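Only one chain is shown below, in structure tokens, and it's the form predicted alone.
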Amino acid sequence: MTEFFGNTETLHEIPVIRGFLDPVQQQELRNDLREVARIAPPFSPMTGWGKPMSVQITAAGQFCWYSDRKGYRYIEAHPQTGAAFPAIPALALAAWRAFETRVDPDCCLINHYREGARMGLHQDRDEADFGYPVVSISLGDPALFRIGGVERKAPTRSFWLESGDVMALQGDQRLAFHGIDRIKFGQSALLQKGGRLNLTLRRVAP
């Protein structure tokens, strides 16, 4: 369904539309995870070997992705309240529907990038059925998007993500290693405090 919008760029197999979220729009889904965050506050989840990740997450939804000394794993309850997570907000689920119909995502999983923040290469490979894409929506400051190939060690690649841009890991780069190298602090007003804030949207169930 990309072809329908006429500022979207292909940078490196990766298909981003460009400003898909204008700025009213970027602030409405803005005061939209205020809402979800209210809800379901965003958390530090622990990396396997004990030490509390540098983003903030929570997410809207059936699913959140979860990580602490056990491992990986989506959970359908907040870890800290119990209490199950909201409705995907609307505007999230327009840019899912950008790059897939057939179904909507029970998943949209929301970092919160403060300064100093990043993410290292990983791959999404904890859901069901790698046929359905992974739709990434930027807000707030810009961040500098590494992505490599299938394989750990293959050579990667990177370009900005600007606020309101959206983009998809699908096809065969549905599975290839990626990460958030850093972000241009204090470059947008979006966020009282600064920073960025990441939706990814998935399908995690069959």
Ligand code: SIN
Second form
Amino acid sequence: MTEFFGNTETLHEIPVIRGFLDPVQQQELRNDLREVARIAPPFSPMTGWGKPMSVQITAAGQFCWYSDRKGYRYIEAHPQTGAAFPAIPALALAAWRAFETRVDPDCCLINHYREGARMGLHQDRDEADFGYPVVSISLGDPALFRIGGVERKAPTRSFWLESGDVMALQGDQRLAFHGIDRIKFGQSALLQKGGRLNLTLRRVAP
Ligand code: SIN
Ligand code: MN
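Please move on to the form predicted together with the ligand, as the form predicted alone is already shown.
Entire complex below, previous chain first.
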């Protein structure tokens, strides 16, 4: 059986398991994600303002988050191929189960940050039941994660997420505004062309 280690820190009320995935497990998950990307090619969704997002996204599981001029929603078929998304990799499911054992996730959203990519402050609120967490896995280059409160105007704080770290937005923090200020491009050798992958595991259906 695969063993998981890592130390849990609580940063601004957010549980972060540092090094949940060791370097070999990170490589294994990266390889699984290459296969996901082959079947479901990453794309850049449009923001509500009609500009492409700086991250590229794809997904594993039943649902993929999607955005265009019509707004935000979850889709069940790839927007270009029309095919279903591949199964969620086992190591990603293991990270979810470190926080939630009642049900498995039905969406593993995969964000790819290239040099200069970022993600503005937002809430994850398109899911049916906020009683389930959003569990995040970081791979590749470090990222400066920013977290605020459930009101957009609440003060924000930030901390670095490193490759192998797993974090959960849950409980009172489930609807906290959050985003990525920047990545330290080129620090990690995990991804062939550099950059960062972030996986967020979610339960979309009730
Ligand atoms: C997200 O909020 O969807 C991504 C956060 C991250 O990249 O760590
Ligand atoms: Mn989010």
